[in-house]
Amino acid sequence: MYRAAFPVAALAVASLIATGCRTPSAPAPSPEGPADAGPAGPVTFTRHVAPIVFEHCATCHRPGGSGPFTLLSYDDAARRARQIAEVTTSGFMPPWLPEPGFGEFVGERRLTDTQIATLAAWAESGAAEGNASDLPEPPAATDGWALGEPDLTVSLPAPYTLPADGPDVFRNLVMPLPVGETRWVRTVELRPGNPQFVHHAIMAVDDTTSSRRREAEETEQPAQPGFSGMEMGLAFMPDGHLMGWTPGMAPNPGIDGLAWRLDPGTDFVLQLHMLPSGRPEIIAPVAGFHFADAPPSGPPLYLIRLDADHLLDIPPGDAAFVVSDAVRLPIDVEVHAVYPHAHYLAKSMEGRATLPDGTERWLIRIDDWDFNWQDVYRVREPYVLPAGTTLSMRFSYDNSAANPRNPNDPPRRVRAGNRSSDEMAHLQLQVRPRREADLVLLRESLYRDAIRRNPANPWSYYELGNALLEQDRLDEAARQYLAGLAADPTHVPSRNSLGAVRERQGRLDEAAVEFQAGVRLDPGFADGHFNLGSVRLAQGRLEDAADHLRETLALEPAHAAAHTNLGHALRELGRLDEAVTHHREALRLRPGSAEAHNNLGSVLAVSGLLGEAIDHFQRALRIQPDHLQARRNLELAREIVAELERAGLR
């Protein structure tokens, strides 16, 4: 199957270096109440200002940080005292979009009224330094990792060189992960490499070779690592995890019991949005993986996405264009994070939960959206929304010439799309079902809603079909895949999954027709070749099966199941040495598989290598004592050995 129903939405944030023309809005009232005039008496850097700057500004404004200058010393801050007062009084700094009182989030970057007044008073009174003995300890250097030393670090073999000029750059950098066995990842911390010029980053994984192939096909000259564009292909964020980086964002420490699976052969795919600076810049990102000691326990995370993209058709001059969406929860969920997303024209965002008893709970509210300063907002304390809750979003857009963030002068019509000059209307919630069995019910409900919103989107039919297939509702699943193909006859995932349904129904000829159509449409789709080869094997068309299974392995050399099935086909064709080779490779890729040991043992026994065969049957039974086929094979192999010994042939 393909990995994602929708493109991964972009995260974005910019540094002060790119803030030239913004007209800031007034800051929201502080939770403290009305602003006061700041501290009584002389205001100094060492006693009053440094504590504020060190806590709230130094994350970005420090050597190697994403801010364009440092604020760790008196001289640095004093030179910019008036600027600091202006941007904090206006609410422009520190960057934090959610309104207070409409959701509580981890790492809120918001100054109190007293702190704002203190900074203003310091600038107005001449920016005095004060006594050195009053200076607090500066923030610790960030040479180390914020979450501690990682278990695994990965980087590019050679850095990426950001061109001096031109438009924003979206680059997908592919890094193989050197793991020899399945591991469980608690979290990933990113050092983006030259963060002043990295607008944001998205982290994903690819357990196929599709990203490597796209990198190899890249034609950019001179040659650079990675491939260009906002589309990440088959790379995906695993198990409902939101993995991104923005300037100032504290790394996510992970959640106990919710690690995600990392298998050998997986690539780390890092999409960087970068801003040319007028000179070439070297970008050398490093990712630190922190492993968990055990696999996840209980239900996994899941991303619910409210989506009004299909309503986005914003006329030029319209200063109050509004879109909305709503879905009803069929199950109880626990909310962990909120991620709203739009581009330059968005003005305000509202996310609400209306509970079954009619009471409302705010998910998030942003009155002054800024594409340059968005974030993933992790809730301070996860909370439960019961079944029957309605989730809703309402986004407004300003496509007038009066909008200082409008990238078009004069304004032009703007529709939905992946380019930053297009628009989006997404509100994602990271949730966890109360029961694992409920997740498929949630997916089914959400994709039925998606089809009602936009019946022309084949991905929604595909995902609904997958949810029904998971429940063994084969006829219903097939109807959804067919509906997706009616919307888009070239939609390979729907054709592939329809073939899988026909195969499970025993309709092998129909399954082969669908798989054949899929590989004609996408010759590089490894799983399509695998499925077609496997059906041909079941039909007894051994040479045809072997051809497609070899094609699978040419695309995905680490496809263990393709090695297994090719081994079966070659055994039936009497090419035992080749069959042994492929079964050995399948076992190397899945060393803990009882089935792989049994398969290798079987072909070794047929080849006359009974001693080694017996060893593998025994290993299969140590891994899985109730593996009946391995036990029968072991008994048969021992009987043959005994007969040969009685006959004096051993």
Ligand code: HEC
Given for the second form:
Amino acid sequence: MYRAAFPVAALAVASLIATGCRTPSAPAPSPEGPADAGPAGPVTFTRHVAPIVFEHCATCHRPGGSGPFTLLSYDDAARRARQIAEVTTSGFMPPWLPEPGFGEFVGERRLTDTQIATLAAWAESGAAEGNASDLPEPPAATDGWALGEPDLTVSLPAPYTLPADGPDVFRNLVMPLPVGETRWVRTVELRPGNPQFVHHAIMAVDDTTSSRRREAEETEQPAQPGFSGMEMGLAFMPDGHLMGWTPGMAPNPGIDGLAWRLDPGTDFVLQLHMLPSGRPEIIAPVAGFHFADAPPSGPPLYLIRLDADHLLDIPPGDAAFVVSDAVRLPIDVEVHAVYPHAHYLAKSMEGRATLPDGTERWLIRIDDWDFNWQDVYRVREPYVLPAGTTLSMRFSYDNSAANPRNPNDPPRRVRAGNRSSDEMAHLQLQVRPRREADLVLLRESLYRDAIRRNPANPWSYYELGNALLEQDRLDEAARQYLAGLAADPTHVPSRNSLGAVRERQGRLDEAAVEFQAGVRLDPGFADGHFNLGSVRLAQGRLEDAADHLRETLALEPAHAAAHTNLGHALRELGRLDEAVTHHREALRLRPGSAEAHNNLGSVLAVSGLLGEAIDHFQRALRIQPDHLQARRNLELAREIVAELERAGLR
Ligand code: HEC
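Okay, that's the form predicted alone, but what's the structure of the form predicted together with the named molecule?
Starting with the chain above, the whole complex follows.
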């Protein structure tokens, strides 16, 4: 089945908090921080300032950190005492976008009013050093892996060189993941290279070869790793996961029982957003993979996306352009993270949940959005939103010349798009349904909402069709794919899925017509060739089947199902040696599959290699004792051996 391109644009996840209150009448007190009314006696670095700076600033203002200077010694701090007072009073530092009191998130960076007052009093009173004996232990160097030694690290064969100047760079770096068998990934910790120039990163995977091909098509000289742009094509974040990196973030340790599947042949695709510094900079990212012992259990994570992109058409000069969106939850969900996303013109962002009893709960509120400090906000304590809750978002944009972040001078009309000069309006919630079986109902409901919101988007019909197909509602699914094709006749995924429905309905000729139209529109679409090859196999058109399955493997060499079906086609064509080769490859790619053992065993048996065949039937049955075909094949193979022995032929 065609994989929806996950439109990974930039990252951030979040959480929420207070109920009922809309605007706090007074600045909400920060949860942590000393309650003393301020230092008595002279304010000194060693006694009063160092504890604040070491804890709240040195994560970034240290050697190798993202900050432009270190803040580890008295000299470092005293030299900038006034500036420190200014940036903390204004709220610019430490950088943290969500407003306090509107959601509680992991790794919040915020000073208490007392701490801010202390820094100001220190600058005001001449920035005294104080007694050396008062100085707290400086923060430990954090150059290693925060989550411990990874199970697998990947890096580029040669680093990327960030040009000295020019606009922001969005670069997608493609790294093959050397795993020989399926692994379960609990989390990925990123060391992005130099955090002074890497402003944020998005991590995705690609199990097609599309990212590699994008890289190969890049023509710039001298050649550099990766390809440019915010658009990541078929690379996607594993189902329901939000994998981002920002300077100074608390690394995500992952959630027990929610590892994601990593199959051999998958590439890691890392999108770095970088800011040229005036000199060429060497960027050498390293990603550390942490594997889980077991596959996920229980309900999976899912991303709900509120989206007002289709409403974005911001006139030049408009300082308060507002868009909103809302969806209703058909099931109970547990909220794990909040990820608002827009580009440079966004000003404020509000995300709210209105519960069935009318109670309002804030998901997140940002009053002064800054693209450069976007993040994925993980909620401190996951909470449940009951079925019947309405989720809503309201974003405002400032496209006036007075907005210092406006990328256009003079301002121009701005619409939705993937370039950094375009805009976006997304609020994603990472949720977990109470029961796994509920997820398909959530998807069905969300895509019905999406179609109401924007009937012109073929992807919504496609996704709704997929949710219906999963519920075996074939005719309804086909209607949605047809509606998607009415919106956009060149929408290959809809064409392909319509073919899949027709195939399941036994209408093979119609299925073939759809698949064929799909590969004509996109000859580089491996699964399209696979589907066409497979339906040709079912039709008994074996040579044609073999051609398309070979084409699949040329595009995607690790496509296990294509090896399997090509093995079947070659066996029917009497080319047994080649058939064995492909079934062996399928088994290598899916070592725990009873099916793959049975397939290999049966082509070996037909080739006369009965001993090895019996071994594979037995292994199939060890993996899946109720595999009827393997049992029958095993019995048959044993009978033949016995017969041959009786005849003295063995
Ligand atoms: C999450 C990382 C991070 C943390 C935490 C952080 N900073 Fe920064 N700081 C930066 C970065 C990056 C810059 C450069 C920002 C820019 O130029 O836009 C910066 C810039 C500054 C500047 C210069 C501002 C200017 O206008 O040039 C000062 C002063 C500063 N930080 C002080 C602090 C203090 C004091 C703290 C702690 C209370 C702190 N920072 C915490 C990353 C951080």
